[in-house]
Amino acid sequence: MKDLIKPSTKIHTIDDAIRLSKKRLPKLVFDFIDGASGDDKLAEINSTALDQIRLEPKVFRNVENRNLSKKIFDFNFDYPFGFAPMGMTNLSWPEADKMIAKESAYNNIPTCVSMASSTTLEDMFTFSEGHSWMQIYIFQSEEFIMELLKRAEGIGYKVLILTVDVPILSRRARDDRNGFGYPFKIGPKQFLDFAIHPQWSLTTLLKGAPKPMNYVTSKSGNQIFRRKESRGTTDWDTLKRIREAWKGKLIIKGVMNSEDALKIKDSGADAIQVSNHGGRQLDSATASINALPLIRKALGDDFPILFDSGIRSGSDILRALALGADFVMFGRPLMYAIGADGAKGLRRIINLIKEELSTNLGLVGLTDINEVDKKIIAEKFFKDIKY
């Protein structure tokens, strides 16, 4: 079937997408997407820390033809990035999950399906044409988790992401201020918020309020998504049980400490994902990009590392690859884009990131994304990086 999506003409930068989505979405929804934990600063710190790493232009290199394809595990992808797991994505716009899944197939990149996604594992696998990876937390019933693993394996999922940096859900002041929660409770404040954003509200009403569909469709029939429920019982024995149960590739997401990374490697995981949850957990944590080179040094050159938190551009992807990542994930730019202009906005933002990545790869004097290393970082800035 011919792809009919035309990129948005309203978006030229990520800031355009943020501005337009803030205007089109209810405040409750935009703040859920845009917000972080505690004082709300860490998400900004993530992006600022990336931006402070300056790259060094190179000249008199023939960079006419450039390759952006990247292999991770046994998968050959067309680009060195994928889509991070995000729960309740359809809040940004109805069928957002489907839009993201279809873009992963269109671009031959992975999309990570949250266990709290608004669309079932089965449908996401179909929409993405098999480009889906699955993400889980450990909480509530471990029996339910094991049910999800068997379900995913039966569908054809090959990669599992275990997110480990949310043993306790952090305080998110914007959500508290707006009365955001699940199940949704609509009082006068929320009703007014929805009323002054009629396009989102009417479209959502027609399509139905988002639900955590992997819970709704559980065979046990009694699983309830509790957003603030503690996951504090997760420990190293939990990892051992997951590793024994899951025969595919296993990524441990939310690692910010070299000692943890080494122990995870020794426990049989196939990769780690350096991440501070996009600034949505420990608000006094360091920026993820600052932890990345230290963890790469501890793990050595060969163990796969994925990276997320703060990625907003093609240059950010180059920076993360230069500091030791093998593959990069991002999430918020997708939500801003969909909130701004639906599937057209999503296509536009992804095209912008691909264009920036290709252009800047050439401007640092390289033609192959697999050649990116610390040498592309300007010496003045590299001296301050412990790598």
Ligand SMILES: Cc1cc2nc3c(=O)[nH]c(=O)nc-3n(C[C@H](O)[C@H](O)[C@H](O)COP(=O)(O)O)c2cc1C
Second form
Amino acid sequence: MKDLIKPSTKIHTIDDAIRLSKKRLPKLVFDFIDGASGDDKLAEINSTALDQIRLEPKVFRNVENRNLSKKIFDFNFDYPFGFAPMGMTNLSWPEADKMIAKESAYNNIPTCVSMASSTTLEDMFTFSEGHSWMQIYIFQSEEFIMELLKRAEGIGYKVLILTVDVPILSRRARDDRNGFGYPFKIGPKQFLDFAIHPQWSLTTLLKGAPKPMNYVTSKSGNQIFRRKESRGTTDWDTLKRIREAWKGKLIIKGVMNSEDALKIKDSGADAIQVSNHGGRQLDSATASINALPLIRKALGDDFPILFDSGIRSGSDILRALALGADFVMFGRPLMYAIGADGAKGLRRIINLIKEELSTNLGLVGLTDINEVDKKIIAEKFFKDIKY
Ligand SMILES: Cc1cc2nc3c(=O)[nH]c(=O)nc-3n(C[C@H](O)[C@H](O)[C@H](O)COP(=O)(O)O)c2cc1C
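The form predicted alone done, now the form predicted in complex with the ligand:
Entire complex below, previous chain first.
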């Protein structure tokens, strides 16, 4: 079917998307997306640490034609990036999940479907034309998880992401302050917040408040999404059981140290995702980009590493690839873009990222994204980061 989405003309940078979404969304929703845990600083530290890695322009290379396509596992994608799993995405705008899935099909890139998504695994697979990967947390009953795995396999999912950095949900002060929780409770403060953001509120009222649809549609019934429930009993045996149950590719997301990474590799997982959950879990952790080169060194050249947390631009993708990532994922930028201008906002932000990635690949003197390595980093900074 023909794609009729025209890129937004209101957005020229990621900061535009942040500013516009802040205006259009209720404070409670914007803060849920934008917020980080504890002292609320790590999300910014992630991006600042990326920013501090400077690249080196190279001249007199013929960079007229450039290739951005990337293979991971057995899949050929048109770009070296995809969309990170995000629960309750439809809060940023009704049908945000659908917009994200369709954008991934349009660009031939993967989209990760959170088990807490507001759209079913089945619908996401259809909207994304098969570009969906499934993400689970270990929580609630393991029986429910096993049911989800069977369900995903039946639909045709080939990749599972097991997120392991939330054994206990960290506190987010902004959510507490705004009275944000699930199930939603609407008191006078929230009512006022919704009333002064009528476009979001009326659209949401019309389409219905988002629900965790994979729970709602569970065949075993009685599955209730409890966001704050502890998943603290997860251990290495849990990983063994998931590995045995899932025959497709298995990515372990939320790994920040080499010792864990090596043990995960030995356990038979197919890849890890270096991530500090966008700064939403251990607030005193280091920026994800700092952990990446050390983990790459420990794992050797061949084990696939995905990366997220703080990626905001094409240059950031180059930085992460240079420091050892094979593939990069975007989180909040998708929500900011949709919050700012719906599907058009998302199209615009993805176009900007693709353009910048292609331009800057040429400016560092390369024509193929698969050739990116640490040599694109400005030498004196490169020495500082001790790869
Ligand atoms: C609103 C929101 C919801 C999220 N929900 C999930 C989730 O359900 N599962 C998961 O593994 N990670 C979740 N994450 C983390 C993202 O997958 C990703 O690790 C993080 O957003 C990347 O950082 P960035 O936002 O700086 O790009 C969520 C992040 C945000 C902002």
